[in-house]
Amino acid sequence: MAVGIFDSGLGGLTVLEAAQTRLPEVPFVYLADSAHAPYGVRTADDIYDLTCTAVSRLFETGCDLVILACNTASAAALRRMQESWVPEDKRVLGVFVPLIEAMTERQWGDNSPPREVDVKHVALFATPATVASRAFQRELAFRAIGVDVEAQACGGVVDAIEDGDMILAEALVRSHVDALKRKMPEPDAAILGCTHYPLLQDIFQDALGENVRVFSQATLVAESLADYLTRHADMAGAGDSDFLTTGDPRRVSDRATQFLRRQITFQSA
């Protein structure tokens, strides 16, 4: 038994790496649904079905706890899964809430009424499906009032990263930041609402300017996971770490090795 981490592709490796650094004693099984990536241009029902299939596969490997290290899946599928699909002895958690907790400076699990926070103007960079779901705005409204959110759908960025074309990815990021700043010239903070985007965090920061605080998810999710496992130690599990993909294992392994700069070997899911 291990903790499962799921992403439509390889962006969730940023979360996995942070989680392994924070929790070296915990085994992780990572599943990339590379055959169906990217999710960001799919319908909500399609994302839900694909996510349930992938999480079921992680349950089969012995994972009782699965992290959706995919903002699109967290936005379009998580709430529906938790309400009607996840078995009582399993847990599926997303990546939005830890980010919002950090941005609004609320403690993990703080369920007090929403209140005013220092951040007033927030730029959200995410996939088209995440933007369309408005899940970030919904979760933010549970915790803060008076925050203006301007969302920018960053089409093409995930594809470029998955293809290893970082020159194109950088150009697209700068273009999307320019488009956002035409709508919100002076954001206080920026949310990188896709786990692929930390690979280009320096580019986002440079394009936005040094005065904009950029929130990235990997370390925040890792800290929240550590807190969760402190309170639910039985979910940490034991067993062997593994990397699974629905795509071509050799190709995915090569890309993952490039991302993490260490040898990663995927097996067929």
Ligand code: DGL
Contents of the next structure:
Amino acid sequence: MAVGIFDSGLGGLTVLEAAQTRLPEVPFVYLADSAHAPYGVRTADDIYDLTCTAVSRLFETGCDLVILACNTASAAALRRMQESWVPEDKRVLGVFVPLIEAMTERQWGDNSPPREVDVKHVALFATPATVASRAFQRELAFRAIGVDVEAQACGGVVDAIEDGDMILAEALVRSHVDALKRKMPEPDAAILGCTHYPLLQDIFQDALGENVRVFSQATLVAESLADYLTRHADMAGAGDSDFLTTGDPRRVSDRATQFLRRQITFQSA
Ligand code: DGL
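Form predicted in complex with D-glutamic acid (DGL) structure, per the form predicted alone context:
Entire complex below, previous chain first.
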């Protein structure tokens, strides 16, 4: 049994990489639902069904704890899964809360009433489905007051990354940042609310300007997972690490190797 990490495609590798660095002794099984990526243009019902199928596959490999390293699945499916689908002896966690806790300067599990925080104008970059869910604004409202959020649905960016077309991905990021700045000229923080986007973090930072603090999830989620595992040591598991995909393993391995700059070999899920 290992810890499962799930994404629609390659974006969750940014979370896996940070988790492996933070927790070198923990085995991880990564599952990319490449055959159905991108999720960000799908309906909430579709995302729910696909996410449940993928997480079931990770349970079958022996994972008791699965991290949805996908904001789109976390936004559109996680709450429904936790309320009515996840078996008693399993856990499924998302990637939103660690990010919002960091932005609102809260410790894990601090459920005190919402309060004023330093950041006032936040730019949220995410997939169309994540933006439509308003899950980020909902989670933020539990913790902070007086924060103005402007969301930009970044159509096309995930497809370009999955296709390995980083020139197109960069051009799209710059045009999405421009569109955001027309709505909110001076954000003080930006949230990269899709696990694919850290692969273009420098481009976001450059387009936004150096005064904007860019929050990205990988290290925050890894830190929060480490904290969770100290409280639930039985969930850390043992066994071998593995990479599974519902797509073409050769193609996905090539892209993953290019992104992480080390050899990654996917097998058929
Ligand atoms: N990396 C994902 C996310 O964090 C999924 C993007 C997609 O499949 O559209 O939202």
